[in-house]
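Starting off, we have a lone chain in the form predicted on its own, written out as structure tokens.
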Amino acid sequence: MTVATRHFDILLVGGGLSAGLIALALARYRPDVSVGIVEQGATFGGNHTWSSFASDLSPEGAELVAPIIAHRWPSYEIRFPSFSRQLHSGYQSAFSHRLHDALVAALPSEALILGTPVAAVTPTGVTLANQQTISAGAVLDARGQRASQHLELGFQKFVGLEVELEEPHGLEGPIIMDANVDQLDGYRFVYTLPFTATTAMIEDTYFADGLQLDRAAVAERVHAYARSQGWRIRRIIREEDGVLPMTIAGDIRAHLATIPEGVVPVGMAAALFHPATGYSFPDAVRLALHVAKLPNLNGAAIDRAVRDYAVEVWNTRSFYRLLNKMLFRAAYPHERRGILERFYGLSDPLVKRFYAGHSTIPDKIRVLTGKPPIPIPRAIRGILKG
């Protein structure tokens, strides 16, 4: 008989953003609960930059993530062919290496299990690839988005280069969308985060139908964009890339049912990301606080609570999925920039509430009224399809 080598009250499988924040929240609010976290990579958090708007987080959420926020800016810029504008909303970026450092500081060393693939997951523990087992009172599966026949998805794909420039770039804040670029593979824009006067993350991004990402070709477009801005790259500090889901439609209960009962789906696995932007950071913060504040932290109680929470969040976001239906089903790829261009011409407070997932009824009416960027009959067919 195999004997468990370790036991934790709560075991997190996968050491990415959602698991890391849940572990930090439990360490802060429930220090009496033993927490373990298993990650197959060499560090927690992987190689990522996570960004959010300051207004996306509650004061409590902002306090939780303060150690992992690396940069803050008071405003950001949007650029389209017909206009450019500055939006005066706070913006911030967190680094994955800071999440790793925060976990090392918050949890005992025996709770941090790195470089260890997981072979099997059950409601009461995991079996590692080396056949060691770890038992737990609750097991939370945070291994990310997985394919699901119950979700219809579009994708946000990107390749980002963090670069050091020969001379200052001259930016005072991020450019969240520069859509003054050739429209390839759907809706394309470039996203730039200025970290210092001469360093920045430049990401070439696509809202597209398929998963394919030619990393080398897109990285070369980053270099071409830098040249177009008059920036000369001295060296590449690091690279990152990703293919993030954008929800169009689906059956959230059926999706959650694909994860065995008793194994708690968290983060991207529970479809906890903004459907229309792909941002996952605010949802990860909110879920971490939600879990840490549960009155009962046994496995069955956490599983019920998190699945109910995921369904509740899904049900509040039908408006954003409606917009995605028009973007991905009804609009031809070359029309998508016009849809986003019209949206970003709306008021600063409306855009801020949209990103936070708190659009009001007047906001929704304003987004859907006016001269439509695509023909109404085609928009209706896109909405009803599926």
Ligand SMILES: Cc1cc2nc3c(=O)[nH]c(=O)nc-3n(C[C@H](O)[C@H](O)[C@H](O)COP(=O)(O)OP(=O)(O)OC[C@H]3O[C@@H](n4cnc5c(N)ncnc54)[C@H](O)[C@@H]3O)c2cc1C
The other form holds:
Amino acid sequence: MTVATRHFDILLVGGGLSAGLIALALARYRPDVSVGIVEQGATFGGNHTWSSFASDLSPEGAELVAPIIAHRWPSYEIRFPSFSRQLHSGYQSAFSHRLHDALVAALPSEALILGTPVAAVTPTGVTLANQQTISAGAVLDARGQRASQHLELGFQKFVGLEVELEEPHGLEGPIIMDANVDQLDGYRFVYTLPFTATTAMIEDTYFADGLQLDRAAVAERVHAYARSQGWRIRRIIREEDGVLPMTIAGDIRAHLATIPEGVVPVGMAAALFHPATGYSFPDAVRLALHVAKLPNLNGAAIDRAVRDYAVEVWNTRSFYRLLNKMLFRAAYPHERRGILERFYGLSDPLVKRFYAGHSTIPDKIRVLTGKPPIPIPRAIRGILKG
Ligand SMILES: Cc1cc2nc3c(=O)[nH]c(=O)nc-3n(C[C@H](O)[C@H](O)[C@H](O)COP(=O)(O)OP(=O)(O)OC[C@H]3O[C@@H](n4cnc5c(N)ncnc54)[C@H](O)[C@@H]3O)c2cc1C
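Same protein, different condition: the form predicted on its own was shown, now please give the form predicted together with this ligand.
Every component of the complex follows; first up is the chain already shown.
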């Protein structure tokens, strides 16, 4: 028989982005509630950078994440064969080691449980891999992205190298998309974040149909891109890779039902990411504030509220899934760059609202009308298929 060794009002299973932000928001707005986080890794947040547009966050959200933002830029650039453009919209990167430090500062040490895999999760507690148990009033499953048979997905996949260069790169801000590269495996572009005058994260990225990522080949393309820009790499500081979901269609209720009722799905596990990018930072900030402000923080109440919230967010995003239908179902892979090129020809405020998930009806009409990069009958077939 196992005995519960600890108890928390709220227990977060998995100590990544979403769990970390929920814990910070609870510490700030509900200091009366005891919160624990169990993470299998050695640090909270792993080894990540999380970037977002400044306009994706409310003032309150911006305040919550201020301690974990390491870099901010006032504008960013995009490059396509027919034009390059500066967009005057802030961009920022949060670092996972700052999330770890913020948690250590905000929560008591007994609440921060590292190096501890969780083996089983129920609405009232968890069993750890070492068979110890922790009981809780509410259990939140924050174990991140997972496969789901209820979501039809395309993928944003990438390999990024954070590099130190021999000489300054000369960039003043990020290049979010440099699509002036050979088109392979769907839409390919390079994403560069200049952290200091001589360091940058360079990611070779694909909007692709399949999950497969040849890490060595893609890392070599990062080196080739750096050479093409005249940048000589002195050393690799850090590497990251990802295969992120871009939702085309799905059944959100069935997806959420894969997590047992009473265990609260949060973060990527609740499909809280932008369908056009697979990025979840702004959603994680919004969810953290939403949870911290719930009137009732017992397990059943949080579960109901968060599932309703995830369905509501899903329902507001049908437009982005429609565009993914065009991108992944209707367009041939070699046509995808043309779709993005046309989109980035639209106005700054429209692009800003698109990534914040706040496209207006006139925005949607503007995105869908005009000279289509793919023939209309094929676009309609792609939308109706499935
Ligand atoms: C390389 C990469 C770069 C990304 N960059 C961005 C970006 O720039 N901007 C953006 O908005 N999004 C980005 N994303 C997408 C997304 O925002 C991140 O994946 C984000 O970390 C997801 O948050 P999460 O809390 O849902 O899951 P995670 O942050 O992945 O957290 C899940 C945590 O659960 C832990 N865990 C899993 N199983 C167990 C277990 N059994 N027991 C204990 N712990 C467990 C894991 O170790 C992990 O720490 C990126 C993703 C990747 C992979």
